[in-house]
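The chain below stands alone and is given as structure tokens, in the form predicted on its own.
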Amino acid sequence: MYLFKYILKRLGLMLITFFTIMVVCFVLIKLLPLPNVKVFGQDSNIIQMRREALGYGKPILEQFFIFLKSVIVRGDWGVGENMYFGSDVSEIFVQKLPATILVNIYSMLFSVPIGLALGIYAALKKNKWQDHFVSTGVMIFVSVPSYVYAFLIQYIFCFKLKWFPFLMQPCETLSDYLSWATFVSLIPAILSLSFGTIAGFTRYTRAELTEVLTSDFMLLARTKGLTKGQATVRHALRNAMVPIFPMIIGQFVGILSGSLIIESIFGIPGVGGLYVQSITAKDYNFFMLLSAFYIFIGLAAGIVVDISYGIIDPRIRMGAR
């Protein structure tokens, strides 16, 4: 009943928060000039109808909700107006997800058993050599930006060894996102994406580990006679999973994230780099649906993240008192 409570009360608090970021977002965006719909040429009067349709020139806030209306009742973002001209914005949208999914899927099945596993052994090995070399390796790794991993793996693996393709496999239909020849060109996106969260895997699972390995239970496990690998894994693992698995979930929208640049730097045509180019094209139906995406993948992970810990460890009831 508190889990319930607890979730009714999030989703309210989340919807909240959503609408009012998309509401200042909105605002921001009609305060910038809007292209001179002349530019568009013949076609120009498919921009202007769809503008007057969403009520340009009126105060900003009926417009807010007269483009709500319009979402929420028919699912019309509106049409591409610097990009993709005359497309409807969600069906682009749409068409270009599943390579977003592709590669930040492929990033975390990568990423999170290495990261486990190094993280695991740099807390058995505490203090020696193999802990102080892999703690180096991932004050390195974390420090450094994910784009400019993608630079390195580029020069070294695209150009000089020529293993990959500098930029992705054009896809057309849905099997060709899954063929052998589009999960090699992705690689070195797929690389460029787990090096930071190896290492951000790695130093978390290492200091949780290592904290509960030092707890008084994993004393009395071995003095109930459990051997160290025995109390290792059926104590301590299972206790230091419960705030690590959480950050799993969490990762999951910080890997969507710095996808933006990496999409744009090996031509991953996915909704990423069509962010950026919302951006720079200032295409305001486009900014607005992917805001819209990011923000709600933001909001949406945080609840999850949240609910996880009381379903991980039954012990934790969220929204009681």
Contents of the next structure:
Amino acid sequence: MYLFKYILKRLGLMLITFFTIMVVCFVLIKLLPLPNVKVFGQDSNIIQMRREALGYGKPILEQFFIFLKSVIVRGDWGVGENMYFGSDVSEIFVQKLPATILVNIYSMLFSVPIGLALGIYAALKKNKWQDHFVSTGVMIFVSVPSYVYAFLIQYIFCFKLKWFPFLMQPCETLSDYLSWATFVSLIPAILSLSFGTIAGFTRYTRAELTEVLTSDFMLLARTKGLTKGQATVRHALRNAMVPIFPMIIGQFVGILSGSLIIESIFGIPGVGGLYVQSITAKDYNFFMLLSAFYIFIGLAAGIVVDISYGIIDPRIRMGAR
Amino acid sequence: MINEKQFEKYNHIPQEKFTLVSNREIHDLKLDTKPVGYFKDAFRRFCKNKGSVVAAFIIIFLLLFAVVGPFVSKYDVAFNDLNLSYYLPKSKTFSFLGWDGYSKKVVSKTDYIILKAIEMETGENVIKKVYDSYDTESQQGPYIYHNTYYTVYLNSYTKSLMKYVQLTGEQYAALQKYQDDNELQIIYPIVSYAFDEGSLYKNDANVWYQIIDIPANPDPTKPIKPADRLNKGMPVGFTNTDSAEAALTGLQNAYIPYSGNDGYTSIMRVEENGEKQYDYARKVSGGNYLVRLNYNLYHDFLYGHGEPSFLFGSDKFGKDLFVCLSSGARFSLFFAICIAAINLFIGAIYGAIEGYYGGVADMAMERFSDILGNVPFMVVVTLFKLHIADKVGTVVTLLFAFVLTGWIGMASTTRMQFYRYKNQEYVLAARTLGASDRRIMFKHIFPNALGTLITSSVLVIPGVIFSESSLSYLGIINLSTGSTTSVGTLMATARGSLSTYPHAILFPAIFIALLMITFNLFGNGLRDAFNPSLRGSED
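If the one shown is the form predicted on its own, what is the structure of the form predicted together with its partner chain?
Entire complex below, previous chain first.
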């Protein structure tokens, strides 16, 4: 019950935050002069009509209510004006989503097991050379920006060794996205995204596990006759997972936002590229939708992490006084 | 109640009435060591962390590179020359490491002949070594194409050495004088129109010769490729019958014979036996002269700092990457330090007020920073860019964007420290003694947060540089004007040529990577050093 109340409260707060940011964004965008439409004749009239329907020229507050109404009632975020001319913004957005989700899910599938395994290994070998080796690697991989790996991988694997294509294979349908060839063409991007994530997981797992391994109940477990392996798997790992698991869940939500730079380097037709394009082309309808998306993802990731703490760890009572 | 008069007699006790209770000497040893303050202790513990110390030295080195770099290079940031694009890194000191401006390349026979011919004409070193060669054969329609490829060690500084340049009369005369004074040959004879008419190589100043014999038809049963006939006299390599050396011996120069009416009187370039003389320039419209010259020497004549030599190579626009990188680094570091300082300032004050007063003020301020902190950075940057970039310029825009959300972390750190310390006894004591709120906040509580804040400020620096380089790389902001550049801009410029000229992206990438690693190491070291609870745990 506490948890339920807590979730409701957090959701309410999140909605308020989201709404506030959106209002500010909307007002700031509307304060800008309208961009000239780069088409002529009939098409230009269409845009003009669309703009009138959305209340351009009216007071900003009124425009906001029209905007809100059309978004909530019809899910209509407007049409592209300077890019994807005339097509529905949300439609294009949905088209771009699979690529981003796909590459990030692959990357998570790849990095979670490796990160956890390395972290556990380093924790078990604490202060031996294996631990130092892993920790040094983690330090390097956490720090170096992902685009540096991207260059290295692209140069070595795609250009020199020619193992993978330079860019992602273009996809039309969902089965295209899930095909083997697409996967192969995505490997460089997945690798570049994964190094940093793996290092992050490793560092976190190692820190948590070393802490648990030194606690008293581990000694108890050994005293009652468990082998080191049994004690580690049954007691230490389970306890260490309590903080690690929410982090993984948070990452899973966070990855939807993808990596702008990796998408642009490997030509992945995802939302990140769309976002950058909307900024450079000054298409405000796209910009509003994508900003809303990114704001929402950020907020949602935070909430999911907090709530999953409460669900996973019986010691934490969310919202209890 | 004590009557004050009772005490009056004790007010003036003469000194001789006092005697020592005991004559024993005090045996406490006087402390020989100096007291160790917080920062000194932190410094001592920092020095024990070898990784961080190394990182600190590398940071100092990088800072030096950023500060001194622009002064030691002979080029400046604004320098660019499209004729010098994509020269490879070259260092006199480290040339034995392969840092010599050469690279291993596979060239077709045509290119091989052109390169060899540059060597023949100018005496410069173009191909240092030929590793191997192989023949290929491909069929298109009725024609069989034969080609030979050579793997060579190629000098990027001379691979297209000769350039056509238009000079005014005065420039032309000055160049001739310079040439005669320094006993150099910069200008080479112009190539005959008749020769280069309609050919593929018409605008390539490196092709100056004809091949006397047309390549033999490799397969008499099939017609010779029409392009071969068109390229008559060109160093075409469609035959595998003759070796490259044979082709080279067949080179015959296609200079314009000396007509004697150009007004040029240099005596330097004549045929060895003195029989032939050639034209050095061709008059073009506007009274200018079209000159064919050795561009490296001409470069020296133009800028007066020797032949081109780029320590980190040059980029697409012929800019020196060394000076670009160091001044970009200088800009990035300076910018990041400014932002860290501003964030520290705002965050410390905001967090102090939040933490000290608590209650409603805290809640309201916390909500505000919470909402602000949830705006994605890209949205902030874009909105700022759209609104004020035209008025105040990109750098200030970016500064605002970083500051708008950057201080929130600092504020929450400060707030936490204030919550921890504000109810401690010494603060109570200070308040009892009548210290003002401001004094308690900044004199008594704030120093406790200093260590953590310094650590977070240091860690802000790589974060800012990373975000800035990502944004420039994505093309959302453009910091590059004529005389400034940033590391991200350099990478964005170089990304198109990643596969052909990786050096242009290598050095900025190494720099960023090194910077991030060392700053993180350094920051972690600082964090441990400033954390008193870790004292003694390392030993």
